[in-house]
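Here we start with a single chain on its own, the form predicted on its own, put down as structure tokens.
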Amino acid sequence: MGTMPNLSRRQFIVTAAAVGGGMALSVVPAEAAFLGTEPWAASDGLAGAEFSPWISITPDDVVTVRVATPEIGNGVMTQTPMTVAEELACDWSKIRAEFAPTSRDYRENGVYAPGNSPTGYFSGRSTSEDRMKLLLQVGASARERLKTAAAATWKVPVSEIGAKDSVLTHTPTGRTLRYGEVAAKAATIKLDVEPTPKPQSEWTLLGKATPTKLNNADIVNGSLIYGMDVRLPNMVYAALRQSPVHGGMLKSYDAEKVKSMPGVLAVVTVDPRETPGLAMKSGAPFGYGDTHARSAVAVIAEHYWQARKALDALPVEWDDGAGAQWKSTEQMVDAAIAALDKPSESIEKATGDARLIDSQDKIVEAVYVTPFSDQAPMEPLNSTALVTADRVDVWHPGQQSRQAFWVAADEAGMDPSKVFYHQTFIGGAFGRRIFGDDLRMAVAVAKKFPGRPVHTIWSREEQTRQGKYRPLVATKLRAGLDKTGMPAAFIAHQATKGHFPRLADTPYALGCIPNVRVDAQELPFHVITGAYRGPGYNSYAFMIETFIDECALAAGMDPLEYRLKLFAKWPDPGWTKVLKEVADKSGWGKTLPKGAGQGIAIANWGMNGKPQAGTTVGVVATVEVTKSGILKVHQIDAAFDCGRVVNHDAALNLVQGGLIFGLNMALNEEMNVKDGRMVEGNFDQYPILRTGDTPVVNVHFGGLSGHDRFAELGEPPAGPVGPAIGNAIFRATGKRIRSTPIRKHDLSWA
């Protein structure tokens, strides 16, 4: 969720300005006020409209509202003007969004996100508390000047004046006036004290209304320009080629044999040596350093396919390094199975005296493996850019847009100031989007080709296997139950390279189990990994609860009392809360007919060691396993706490979609390795659950805790729906399911 500082009331700081006859609000921090910033420079938008760095109202009472995080499917284009909405009382029908650009970001030290906040302009958390405090403050100051301005057009006191829907209203006289017959002298209005946002119980939109996203005609009409949809006079296209075996590199090509070829303008090389780089000052932008380029040849053409058609054409030569020693994916597999043995110094966790374990009544093992994963998001990564002597323009479909400014401007060797990003619409992400590789990748192919704007193109088989996958990963889990059944000891083992699972950040490791030892291993894989719908979260969610699961059994317990029984004393009781919804909900405990069963999982992600923090949700799946082995998943039933929700519809949405994420990570994802190369390159090998496919699910709101948090809702629902399954199957047939994708399973039964 997109931070920002604690401003005081007094560090808080509104610059008022007119602006072609209406009002403009910013909000910068104090130390900025006093720079000599100019606040409203002219755009850097696609559309060549003049920005405000967060809202302008203009004389027709039009609404506008500046986010600056990008949009992904999530909402934020929506959520971002409701919070304002809240306090600025106007007519939700005349509001609009528009990205946050960059560049003014970076002219104004930071207008939209000081310092290096690791979520500042990225593509999402806009429910973060102090998201909400600053622009719930945008939305009262911008009324509260609107309403003094009405106020002195009649000569009456302030206190006399009310606000809603775009209008102010004289109380004793009746008298109206619209906010954008005002907005033009609002402007030049200096308030002695900010006003204070009222408190949630006052709240009259957020939690209350679920207003269709902002953008949702606009998608459906087809006029939202995402990265695929860039049109530049002048363009040109570019088909990109990068080593097949990650790390390797050009060895030698020959571009003769394809430059007579229709269209051909130029056959360009990217090396990652070649990078200039700038001096990055202290506060670089998260993920930053995770940018690489890669070793490419790239074929421009005035149109993709005839680039397409060469660079297929084009003789290509690799070394392909330290990768190809990886022979196939069993290989990697056992790797990491055998450094789960190997002695550890780097701990996660260490409470108590793991030591006990052995002196347990029983002794639970089990070792659980998830696969490589990519993304596999709709829109093929793409991006245009545009380099000159004196400047750079890059039209890019990046969750972090910030971090992306910075990856133009380094690749291209370009001062910032000279730098201009424009944020399109993203045709899907999950995390393969968090990092600019790809926008510095076609920066790399475009100041090649200088003067004329490149849209650069992964093909889906280029995307698939140069992603920035999910992690490997590998664990043992062991526990020591007592004589009640319950675990008095735990220790985890895990092994893999990237993010780590975080087997650490959960109840079980943080007070439910006294002892507790968790570790890790880094593999010494060359397969670039990178972010995945919850890093790390998705594979520690599966094998957590499915090994729980095997703790329940060998203590004769039902699992969802085991779980009950655990979290009993556990701080948050969110967690049995959701628990008992989703059991209630579901039918927990039902009879089924042979072949049939449920299985429970409960996951949190974003808690970040504390208890009443992220979102925890727990899901029941009922399934049915046929003789043969062939499985279906009936129903998805799942719960969640994330304190409160401010959009029901959003947050049904957002959760739904979690949700069959995770059941498609869980049955069919997985990236393979054959002599160091990736494998699986389109749709035909890697599968998607289809619509028909698609189980019933059911999501329900009764365990909302009332929490006074809004915990995110994207990632959390992919987590606990593997292990449900999981644990479903096991209860319809006696089969244990720990590693996925769980098709490649034999589930038949006698």
Contents of the next structure:
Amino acid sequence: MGTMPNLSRRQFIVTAAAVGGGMALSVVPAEAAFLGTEPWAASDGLAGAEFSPWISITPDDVVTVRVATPEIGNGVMTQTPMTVAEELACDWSKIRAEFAPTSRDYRENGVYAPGNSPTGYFSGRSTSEDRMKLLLQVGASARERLKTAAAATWKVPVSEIGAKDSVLTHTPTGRTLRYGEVAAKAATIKLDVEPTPKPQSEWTLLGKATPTKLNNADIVNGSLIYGMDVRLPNMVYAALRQSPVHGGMLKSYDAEKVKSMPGVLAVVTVDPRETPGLAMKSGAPFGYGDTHARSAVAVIAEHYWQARKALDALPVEWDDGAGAQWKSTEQMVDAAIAALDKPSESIEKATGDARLIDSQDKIVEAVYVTPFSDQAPMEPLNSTALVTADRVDVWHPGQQSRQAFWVAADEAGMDPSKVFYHQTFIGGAFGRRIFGDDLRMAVAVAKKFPGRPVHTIWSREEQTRQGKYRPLVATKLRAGLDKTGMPAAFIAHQATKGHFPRLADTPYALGCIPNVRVDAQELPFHVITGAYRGPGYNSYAFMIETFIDECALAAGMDPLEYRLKLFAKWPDPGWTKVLKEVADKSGWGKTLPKGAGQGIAIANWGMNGKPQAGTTVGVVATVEVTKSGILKVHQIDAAFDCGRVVNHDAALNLVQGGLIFGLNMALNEEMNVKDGRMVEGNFDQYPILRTGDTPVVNVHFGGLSGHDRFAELGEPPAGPVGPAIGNAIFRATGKRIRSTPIRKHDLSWA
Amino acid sequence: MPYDLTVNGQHHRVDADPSTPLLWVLRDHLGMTGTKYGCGIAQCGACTVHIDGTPARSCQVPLESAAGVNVTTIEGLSPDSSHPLQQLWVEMNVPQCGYCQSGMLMAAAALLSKIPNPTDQDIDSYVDNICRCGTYPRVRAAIHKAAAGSKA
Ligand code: FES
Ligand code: FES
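Next, report the structure of the form predicted together with the partner chain; the form predicted on its own has already been given.
Full assembly next; the chain just shown is listed first.
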């Protein structure tokens, strides 16, 4: 992680060909910065004077910024140009954004993401330190070349040139030139030294402006092209059915039964044993292991509904395989809990001597369980692929385009130099679209129908049952409290499948509790798991923050005071600041009627073992439970510390959304297993909160520590909502919530 | 057998199975991809269009019953994105991924044409679309602001 692309001088030297292309682009005047509905359609090279692979300026002053970060709704297509514009000093209305082609990155040896850094081409995180540095440098370097070109034109010293709003001014005489007028010349200039970006204190856009997102205009009239909206000449559609028990294999099917149905062109199969692979070392940042093809059958037809109807009519038999042994969710949960009695020797974290638990005054112990859950992005999985003898083109709503690019090459058995990846917009992802397994399936289908673009669509039911889920996790937590009531030692035993080693990534395990042991074991489940908003964290935050509440109760202390006392030793003041802010703003401790209660929780995503890293989020939930057990979440208050923010409104939007996501995760979400198969298929069985179910969500900015980082905001809010609600329910009813979804619990009280 | 459709005031002739959902007729036969597929079972509202001015989930409307009515899609909500809701959606940064927003806008526009000054409860019952990104607070705020703007 975090490999800083090396901005060598080479990257600022441009070819004459790229300069010549400038005239070709005709640009419509725009009132705001803009992007196309299909920003992947451009060729690999940039139109206009290419200052570096990242940026070009055309004679009409349009600045095109390349974004090497898929847009999943977090605003990277806006944030990236904003960061460049801070240094470029250009007119915001002349900015245009487009995706940086992964294919070019491969052919030009990592121009956008050198090495195999997973952050290159990874969605989100546009404000991480390495990316900010790079983009500011891109802007500064282009600006200095423009100034140098103007100075050369006027034969005056560069120091006499000012740059602002896409205009270069010779300060002593007041003469001016527009950026577009000198762009071609500027792009050929070599500087002896690249300029140093200005200090944060001089920023005028970042941290100040909150422009509307560039793609809003195309969203509100329906013209933005998501993967699902790709339309190509001669395109056909495929409806897909994969083995309903994960890991099962297709036994038989009867294509004759559907071949004469209207529009049907072919019935094809996908067999994981038929992946040809590449003879070269993989450049896939996450490898191919999580991307295997699933045994499947697909109907290809002229129109989607024809394919879908024929697929529904197709007789298919499956060999369920080993997964069928899991008859029910209960059986799997029982197996997970039973495994906790035989703790693993696989130690994730050990500090001091955790056996000291048994010599403490009080012991607190509890078992927590979180279920399989589906990311359920609103755009169902889909991809389009055109396979021909000498090249493969793919159009994909991917969250990690380099990963998907390599997976496509692997499945096609085609040299990556002949694979052309077209990044589309994405209707939500939340981790589901990281591995490129969806694209693999589309390529596997399309290669059986070469010569025409095949658009493969997962129905909602198919996508939900063929997930890469948040793993089912069972954890036993045990702590010994000393005479003052504070934990002197704790142990965590975890059992799961597809483990994310995140439980110990909290101050409790990193110094606030002196003696710690955390272990984990893998369970032999067949259900395929993967990344889900805040992988691992989304379960462990619930477990730990509920457990800390139980410890506070055992110690007879207020849960807020208890946490403040614990974090007193933690060298990151943000934790205390966040807690105080959220407690203050939510009216923590106020008297509430019987049946109502407040709960608090705090967690951090992205700290990776270090203080003053990642984003800390504190939540207070205010709930009410009727005697008959109906839960009403009245209000969610949150404070956070990601260091600083560069766009207040974008930050607010992400935190609001993340909290609501976390709320749904805790209240509603659960994927069940029956006879090896996933039960839930659609939103009637996998409920998602709607406008009317959503409580008041207040996001408070007073927790920001001002520390010099701009940590991410997409994943962190999802963690602490569930435990805050569970803790609030306890205070309202005396019932302790140790598993989710909360809707399954009987909350009635007397 | 061919059916005659009127979408955004334009006439189209579509030859497809009578049971084909209007959603797929729009997206696939007519190439109008603004109307989105989210669930196909009337749960999410991503496919919301107006039929003779009333909101409808197009995944539930078979082609045969879409003939002879006036269908309005997000592409036809206004000719130039000038509907007050479209403008506020941009200005207030309502969308995150944006995938649900065609349906949100169509549901909200239908609400405002029926109830120009809706209460929170009206919004809850008319705009019950699913947004996985959690844009609900902004959707609500934008509808209220549009209502306030039309009063002024
Ligand atoms: S696609 Fe029609 S309601 Fe979801
Ligand atoms: S904005 Fe993404 S689903 Fe609503």
